[in-house]
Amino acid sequence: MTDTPTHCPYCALQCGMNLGGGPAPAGAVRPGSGPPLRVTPRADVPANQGGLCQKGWTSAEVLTVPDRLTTPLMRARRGAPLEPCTWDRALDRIAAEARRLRDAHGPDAVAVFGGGGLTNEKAYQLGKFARIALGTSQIDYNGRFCMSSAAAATGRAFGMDRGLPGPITDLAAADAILLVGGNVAETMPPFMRHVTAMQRAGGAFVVVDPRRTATARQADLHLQPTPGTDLALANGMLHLALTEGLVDEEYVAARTNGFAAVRTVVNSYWPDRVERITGVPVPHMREAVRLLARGRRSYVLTARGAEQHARGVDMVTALINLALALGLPGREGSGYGCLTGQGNGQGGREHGQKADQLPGYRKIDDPAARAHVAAVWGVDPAVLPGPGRSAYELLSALGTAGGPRMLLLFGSNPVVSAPRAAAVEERLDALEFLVAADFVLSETAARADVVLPTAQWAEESGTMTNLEGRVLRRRRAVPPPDGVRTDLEIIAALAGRLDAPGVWSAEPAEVFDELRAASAGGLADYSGITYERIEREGGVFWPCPSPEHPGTPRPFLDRFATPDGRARFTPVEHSGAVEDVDADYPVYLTTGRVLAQYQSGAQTRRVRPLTDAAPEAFVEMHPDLAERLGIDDGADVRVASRRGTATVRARLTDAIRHDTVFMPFHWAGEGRANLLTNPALDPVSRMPEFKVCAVRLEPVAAPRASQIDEPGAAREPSGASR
């Protein structure tokens, strides 16, 4: 078998890899059906430069998991078991239910929920399907839980949202990097190659995180704030920059607007006050500002720790204000950037599966945007619906009076990944009809009326847009198992049954050509990008408005994407977490990821080396807190918030604050971190407050069954979606 160059199915770094080494399994993929594909890293991809993490090395094993679905499943009625059926029966049933509910209750009775791991082609086609095949405004996706706060903040400041301000290789030449709320050493390990190269050349790495993570341990300076206080910290650092004469006044005057109002606000964030709010010592704040300002080739980077808050947009805005005051954005080799999380988190939010957007990052309520996209689709702009509900609001409305009665789910597992997960389960069960397209029977798919088996990453072609804004090719290495279809094939088949207008191709290249036309003239303009050009150049940066255009690796060098070309300061004030600690819930909970698992665990909880490395959920706490509560290392702990209770093992470490505990969110069942999290929403981005809530902890007297398993025994994964 000839090696196929492609990219990893996991995070937004989109590391390059080759797949080869054995024949493609014939028919249904089952354990032992043939030698697994060999994964080797590609040195020609700048993001990973020949490196892979444990997830990447084992990624081909996902294709042969024991519980891989290879035939549609359907219930005869609610409460009946899922049973195998033909594709025609499944698709006919879905179309009939959609027609019935639309006729009885209007088009918004049917909703669509997508995912940040879908290719650009699938994200585009899903948005088109919702708007003109179903006629519904009710579409959003799980990327709302990932990048939405940073997207809103960068749109407000720069007029355009794009993850990094330049190629990732620029980081190696920086004087300093401030990373707020990211643990890239575990979430995207090859990223650290660029950080290490910077440090070896004399650059400084500053990390802001309540935990001393693997990333923080490599930092030259670690700031360890109280969860939910990053905004106050950023304002305090800007205050210090002002008092120490580190603000680039010439840059501020030439390239920005609005600094006077920000200067007035941060005047009240004097160092001692900020230390009381955040717990970060004043000398550490001062050192961090000086490190950022000493060179001008510096970066302020944010990740989910700064963004997944009910004030996430304002938190990111405060950090952008700091970067602007130091003169960083819009200069080569410096700037503000957001580390996109999901594999296509950047492209997935650009082309129409968000509730308020059309392809090309167009706003759905903009008449000119509606006219352009409608012309590409061959419909009257008047038939396009307006903005719909955001992700959590959509999930919360399922099955309610006036809410959707049917949901089609692609590439997401909200039973594990959504906040206040038990309430989401109730809403899914209240639906009249649920459809899940997935490769396994996940926790969410197990509740569906119809489950459609879909192809996996190495079994289909398409494009992904990584955290740099570089559009990449995902290439098919093997055919999907017999009986399995791609998401594009599923969408096209349903569109045909619903008599949808226009062309509904299942060929990725044809869908991409239509996407190019739909995005033309938008902020995220892909019209000059072709599959052939991506192959030839190893990826193309958007915006790229014509075949002759070189692409835009550094979009803000000459001007920002605002009407006047200037970046905008916005004054923001610290208000703290929506839910603070008190006598009943005296400890902060924060959530995140671990090295061997990914998102809700769809792929990773089914791969033996990864489950061996990280077999179960846990709660990380400081030994002093554990001693006060009478909790031993490895003991079962009940963690309770105002929304639910989870039971997990204790893991004691002095790498976390005394007042804070940490839980990863990859596992289902009684260890679900999202049983506890707060669904309070940011007023702009509609991001839930995943990263901080108040909990109490207590030891569990009786052991769980898992405690008496033989040491080292592997446990069956409980399932999750992509």
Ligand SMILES: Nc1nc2c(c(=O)[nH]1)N[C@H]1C(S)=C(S)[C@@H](COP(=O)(O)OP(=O)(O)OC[C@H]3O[C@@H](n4cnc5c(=O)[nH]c(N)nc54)[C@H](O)[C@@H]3O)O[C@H]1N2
Second form
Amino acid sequence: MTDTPTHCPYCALQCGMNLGGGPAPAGAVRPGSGPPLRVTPRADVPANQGGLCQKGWTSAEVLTVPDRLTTPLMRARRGAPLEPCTWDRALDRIAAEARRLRDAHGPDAVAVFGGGGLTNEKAYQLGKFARIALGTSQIDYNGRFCMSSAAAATGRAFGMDRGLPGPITDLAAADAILLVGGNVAETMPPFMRHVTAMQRAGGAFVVVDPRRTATARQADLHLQPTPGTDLALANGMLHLALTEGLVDEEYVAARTNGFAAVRTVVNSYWPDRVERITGVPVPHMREAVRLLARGRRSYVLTARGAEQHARGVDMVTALINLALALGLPGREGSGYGCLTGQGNGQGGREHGQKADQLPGYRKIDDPAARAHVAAVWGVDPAVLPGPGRSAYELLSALGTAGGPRMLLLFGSNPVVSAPRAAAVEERLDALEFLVAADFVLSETAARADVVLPTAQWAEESGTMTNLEGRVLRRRRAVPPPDGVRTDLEIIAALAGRLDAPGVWSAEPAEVFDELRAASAGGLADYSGITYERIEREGGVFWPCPSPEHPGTPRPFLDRFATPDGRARFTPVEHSGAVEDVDADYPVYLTTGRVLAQYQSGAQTRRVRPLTDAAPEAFVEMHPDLAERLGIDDGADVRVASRRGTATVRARLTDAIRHDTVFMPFHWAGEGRANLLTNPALDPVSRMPEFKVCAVRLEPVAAPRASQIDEPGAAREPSGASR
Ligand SMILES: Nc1nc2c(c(=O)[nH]1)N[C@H]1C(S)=C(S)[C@@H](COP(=O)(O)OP(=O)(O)OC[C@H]3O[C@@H](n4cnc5c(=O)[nH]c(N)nc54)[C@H](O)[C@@H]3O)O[C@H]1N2
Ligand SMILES: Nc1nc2c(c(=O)[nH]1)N[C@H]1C(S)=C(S)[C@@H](COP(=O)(O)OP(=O)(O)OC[C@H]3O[C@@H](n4cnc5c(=O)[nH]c(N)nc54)[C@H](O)[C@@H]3O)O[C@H]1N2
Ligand code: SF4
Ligand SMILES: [Mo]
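Okay, that was the form predicted alone. Show me the form predicted together with the named molecule next.
Up next: the whole complex, starting with the chain shown before.
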């Protein structure tokens, strides 16, 4: 069997890999044993340059997990067991339920929830399916939990939202990178090559994270703020830039609008006031600003730590303001960038699975956008619904009066990954009908009335848009197992049963051609991109409005995508986390990821080398805090917030602040971090506050002898001060 060049199924780095035969390259370490397809890294892909992380190396094992779904499953009624059935019965039943509920309650009675791991073709087709096969406005996706704050902030500042401002290899030539709220050494390990290359050439790596992560340990400077205070930190750094004369006044005058109002606001962010809010010493802030400003070829990068807040858009805006004041965006080899998360986190938010969106990053309430897309779809613009609910609002409306009564889920596992997950479970159970398409029985699929077994990445083709904005080919290496269909085949079959207007191809290349036409003239214009070009050129950067157009690796060099071509400053003020610590819940909880697990864990918890490396849920805490609470390393701990209680293993480390604990969200059941998280939403992006809420911790077992004479000591920890 010959090698098939493709990309990893997991994160947005979209590392290049070959699937197939041939010996592994000498020296390659591959954990695990005997996947059906041999994975070898590709050296010709700039993002990974021959590297892969442990998840990538073992990705092929998910193709043959013992509990892989290979037949549709259906319940005769709620409460009855899931039982195998034929495709015809499953699809007929779904179509019949959709019709029944639509006829009785209107088209918004049926909802769709998508994912940022879906190919561009699927994301596009799912959005089209919702709007013209179901006629529903009720569609959103898990990217709302991921990139939405950065997307809204960059849209506001630059007029366009596209991950990194240029090719990833540009990073190596930077003077400095300020990475705020990203643990790339664990979340996209080969990314560190680019950082290391920069450091070797004399560039400085500055990391802002409440934890001294693997990433922070490689930093030249680590700022360790209280969660939820990045906005104050950014305003404080801009204040210092002004007092030290580091603002690029010429650039500000030539390429931006609105700096005066920002100048006024940051005036009151005195260094020692900011130190009090953030806990970051003033000399560290000063050094960070100096490093960033020294050569005007620097990057401000954000990831989820800075973005997953109920004020996430403003958090990112404050950091963009800093980047703009230093004159970084719109210059080659510098700028602001957001690190996209999921495999197709970027493309998945461009082609219409978002509640307010049509393909090509168009607004669904824009009459010109509606007319263009309706013409491509062969329908009257008047039949297109308006904007629907955002992800968490959609999930919380399920089964309520006036909310959707049926949900079709493609590519997400919200029982584990949505905030306040226990309440989301209740909403899912209140539905009249739940459909999940997945290749394994995820915790959410296990609650469905019909489960549809779908093909995996190596069994289908399509395109993915990586964190650089580069559109890549995913190639089919093996056929799907018997009984399994692709998402595109499922969508086409359902559209047929619902008598949907227009063409419903299940061929990725044909769907991509339609996507190109639908995106033409939009912000995310893919019309000049073809499968052949991607293959020949190793990927094409959007926007790419014609076959002759070279693509756009660095979009803002001449002008920003705003109407007047200038970037926009927006003044923003610090207000802190929605839920602050108090006597009852005295410790901050933040959440995130570990290297060996991916997202809700539906895939990676089924791969032996990965579960060996990261077997169970835990809470990371400082030994001093643990001591005060009578918690031993490795002991079971009850972590309680106003939403619920989780039970997990304590892991002590002095790499975290005294006032903060950290839980990864990859595990199901009683160790779920999302039993605790606060679903407070950002007013603009509708991003939940995943990264900070208030909790109380107590040992599960009887307190140790030293605590017994202090009644209540373990219940009401008083020493956990801010
Ligand atoms: N191994 C692995 N890799 C992944 C994923 C995975 O699940 N597992 N998921 C992929 C996806 S979808 C995404 S979105 C990316 C996410 O990639 P990252 O954003 O790098 O991952 P997180 O662990 O969510 O958060 C990063 C850091 O933010 C810090 N943090 C928490 N609160 C704050 C805060 O208030 N301010 C600051 N400055 N930092 C804070 C945390 O301590 C954490 O170290 O990873 C992608 N890659
Ligand atoms: N507490 C806390 N919660 C978080 C976060 C956090 O930092 N903290 N991060 C949030 C972020 S950034 C994200 S992106 C979300 C992610 O969380 P989820 O949306 O739950 O993402 P996954 O676990 O990737 O779920 C994907 C599901 O779809 C299946 N799947 C994968 N590919 C396909 C496909 O092509 N087709 C179909 N039909 N199914 C497929 C997988 O088997 C899996 O069951 O979690 C969010 N939740
Ligand atoms: S860094 Fe991301 S894309 Fe690369 S191998 Fe790991 S999971 Fe896959
Ligand atoms: Mo994400």
